[in-house]
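Shown next as structure tokens: one chain only, the form predicted alone.
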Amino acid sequence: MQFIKTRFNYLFNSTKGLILVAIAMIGMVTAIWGMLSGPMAEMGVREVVIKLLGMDIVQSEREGRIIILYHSIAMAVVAIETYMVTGLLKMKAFFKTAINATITVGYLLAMVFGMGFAYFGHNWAFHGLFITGLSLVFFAGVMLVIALWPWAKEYRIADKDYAHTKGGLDLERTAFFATALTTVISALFGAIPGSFYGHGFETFLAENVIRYPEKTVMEYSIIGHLHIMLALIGIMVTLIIGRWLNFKGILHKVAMPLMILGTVVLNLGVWGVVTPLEPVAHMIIYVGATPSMFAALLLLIWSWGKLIREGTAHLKKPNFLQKLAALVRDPLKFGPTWQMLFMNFTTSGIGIFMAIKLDEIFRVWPAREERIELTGHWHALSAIIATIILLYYGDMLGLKGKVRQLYGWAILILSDIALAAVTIFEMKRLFISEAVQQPLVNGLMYAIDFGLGMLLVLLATVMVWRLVDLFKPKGRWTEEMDHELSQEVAK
């Protein structure tokens, strides 16, 4: 009994344990349900998995299944970010415990019973538990907003290295607060239309209605919900990485107000989509996205400068190659900001280009091609956020030496191969005609499958290693638990 108690305490009462469980759950869902994808169907794998697991698949219900799948994974990602926030920022012990416990129960209920309802027969009690899970995640978000309240006296700061007002208001904490608050509000953009099921609202995928000349308010709401939630997850992970790397100095003082401004304006633009302001809402969104992206760029500049300075401190006049070697010396510290830069070539830049040339180029393409670009854009951004989380998690585990190098570079190289291939596949109609595209498409599919497949193998290897470690009486997990307890005492 003590064996189970101590390990349960580690898995569900420590930041690293909670993140481990959530990553393992996402990994299992991604690996199993990835077998149902188009390329797997072409190889006959899809039908084998469906029969082996006894899934109940009805083609007319595809949209509903996919939406539940997305929400199941998204809730776990939101939970991981929440664990990181409660671990990195000061807050009352009660809030940390209550938030972590509530969101853990919430995402597990949503994932287990949501997937059970969607893919294994429609047991409506499961659907009720899925909704209960989503509600608990929402409630955890409300508690996080309260816990992050930056105007409390105990969270005032006076350190000149960090962004704050004359009164001591911590602007970095305010940025976390603004992101958490707008996330909770924007979650309602999906919840309200969902509450109208059976009363004028039907399930749909955003990419399927993009060319409809007229859309209902609820359809706009769902499309806005999809975009803003993904953007806010990205903003939160940027703030988390900045906190982890100890972002400070003049660039920090410039970046934090920009991040707050960008987050608020971006949300106002998305919320405006369902109001009479809809014709100008996208312009407001562009205006809001710019400060947030510039703040992320400032983090990148500061981080790379710090890595180069630390790596060349023993040299009087380092040359370009020595600076480059210092920059890439630690893939876990270099990787997150590199992924943010790489994102501009695979998602952000492509999205802006598509918006600017929408009527001139993309609306001339067949609808299927625009649909491919949209789905690729959203999935690529999600994948990049996932890799950034995995890189930070590797550092949390204390990986060192060759293992640290192998883990970090494998994530970067494998994910970037897949994402580069996805980007070329999305935009292929710019430089190749449909009549001669098949050899290129085949090669791109191999690159995507290889990159993502090997990334899952790497993740599975880490999960097996952690599982084996859990069975050791004095494994790494005991050191992590003791270290976290000592940190809590220090606070």
Given for the second form:
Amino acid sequence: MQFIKTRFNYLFNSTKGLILVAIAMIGMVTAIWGMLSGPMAEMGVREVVIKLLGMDIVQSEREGRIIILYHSIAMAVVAIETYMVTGLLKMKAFFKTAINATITVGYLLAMVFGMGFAYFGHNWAFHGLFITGLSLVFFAGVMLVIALWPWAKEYRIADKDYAHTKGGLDLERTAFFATALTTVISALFGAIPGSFYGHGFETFLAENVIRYPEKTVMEYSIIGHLHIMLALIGIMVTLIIGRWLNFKGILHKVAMPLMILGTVVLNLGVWGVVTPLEPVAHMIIYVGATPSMFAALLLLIWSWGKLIREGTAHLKKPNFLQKLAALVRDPLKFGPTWQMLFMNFTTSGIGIFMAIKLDEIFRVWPAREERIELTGHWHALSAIIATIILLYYGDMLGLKGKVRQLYGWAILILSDIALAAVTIFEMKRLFISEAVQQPLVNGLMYAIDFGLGMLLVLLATVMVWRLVDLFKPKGRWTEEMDHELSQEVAK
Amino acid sequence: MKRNTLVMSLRAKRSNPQFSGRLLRAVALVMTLAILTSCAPVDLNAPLPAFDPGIDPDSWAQVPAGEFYYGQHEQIETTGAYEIMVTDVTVSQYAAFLNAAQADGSVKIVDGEAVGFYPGDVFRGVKHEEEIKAGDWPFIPLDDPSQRIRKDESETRPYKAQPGYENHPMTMVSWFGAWGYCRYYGWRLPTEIEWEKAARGSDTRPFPWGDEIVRENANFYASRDPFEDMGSFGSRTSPVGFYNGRKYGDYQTLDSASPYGLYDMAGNVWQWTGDVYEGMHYRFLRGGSKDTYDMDLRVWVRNNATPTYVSPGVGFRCVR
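Form predicted together with the partner chain, following the form predicted alone:
Now the complete complex, all chains and molecules, led by this one.
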């Protein structure tokens, strides 16, 4: 009994344990449900999985199923970010415990019963528990907003290395607060239409209605919701990485106000799509996205500069190659910001290019081609966020030496191969016709499957290792139990 | 003992500097294979199996007036009675149309394209809307390598189907080309509602033949039909009415007619529909194609494109 109690205590009462459980859950869902589409479906694996697991797949409910699947995974990702925030930032112990407990129960309910409802017959009690789970995640978010309240006296700072106002208002904490607050508000933009449509039967996927000139307020709300939630998850992970790396100095002082401004304006633009401001909403969104992305760039510049400085400290006058070697010597420290840069090629760059050439190129293609770009670019963004979390997790585990190098570079190389292939796949119509595309598609699919498949194998290996570790009386888990993320922030 | 051996082996790998090198070599090998695969040439005129499904492309099906379930969310819609082609318009039928229409001046050849008159749409200047003015619009490109209609100026009837493709659906045809074909014979393109009723009948089925889809029901992406080679040219069209329960060589199809006896209402080629919607120039396509996954073969799935768009995966049929 004591054996189970101590492990349970680690898994559900320590930050690293909670993150491990959430990563394992996401990995499991991704591995199983990834076999239902794409090349796996072509190879007939889909049918085997459906039969083996006894799934009940009704054709007309595909869109509803997918929405529940996305939400199940997203809730776990939001939970991981929340654990990281409660582990990294100062807050009252009560709030930390309450937030982590609430969000854990919430995402697990949403994931288990949501997927149970969507794929294994329609047990309406499951649907109720799915909604309960989502609601708990929402309430955990509300508590997080309260816990992060940056104007409280105990959170005022005077350290000149970090962005703050004359009165001591911690601007980094304010950025976390603004992101958490706008996330909670933006969740409503999905929750309200979700309640309106009811039961998931009148759902739609945004990429399928994108060309219709007339959209209802509810449709706009859903479209805004899905865009802003992913953007906010991205912003939050950027702030987390900044805190983990101990972002500070002049660039921090410039970046944090920009991050706050960008987050607020971006949200105002997205919320504006359901108001008469809709015709100019996109312009407001661009205005908001620019400072946010610029702030992320400042983090990149600062962190790369630091890596180079530290890695060449023993050299009097390092040359370019020595600086480059210093930059890439630790994939877990270099990786997160590299992925943010790489994101510009797979997501932001594609998005901007599409926006500029929309009528000239993309809207000449059939809607199904445009759908590939739309779904591809946000899948790529989601995958990049996941890899950033995994890189941070690798550092959290305290990986060292060859294993650290192997883990870090495997994540970076495998995911970037896959995402580069996805990007070429999205854009293939720019340089190849439908009639002769098949060999290119095959080659890209090999690259995507290899990259993502091996990434999942790597993740599975780490999870098995952690599982085995749990059976050891003095395993790594015992060390992690009392370690808090804030203690491990870079000096 | 075994455990110790495993641990030692893992440690040895960790400390082996060649281990990461091997990983990099494996990645490089996979990437090289992927690049080599991507560069393989495609023969658009590769030999094609010749099968006669025995379905008459000149036949029409009766669709009675009345209500039916429309769309994914099954709203009730009503249509009048109409007749719709049992199959997609074939390459031979379109070649015959071109011969007749060029002879009487309804179709002209301009810059390698067959063009014809379209009276234009009302333009409202809605965001993203493009103006479709009255004038000559392209019906089909004649010099595209994917075009299955061949032109021989020395013949009195210059247009012919490429041998082997006579009974395949006409593709590489724009919405104007589909509209022009139907209009030439006094017919028209089906509205989306008419198209869906003809595919679905009066119940809520997602596919023309019923609730589920298997590979032998229709020609879709990677459906392993006798016409595709996913290692080379990928999917190709199948003859109209191919999925009628017959066996072709070793390949057994399932009878996949719609409740009103129409074939290929799911897969093979997307089909242009006739609606012109207020504030948008896009035209809608239904049915999915040889190039799409089975999810796009559900009867309510909509696709759209500019009316000048042509593709080896887009065809049409008419109503009257």
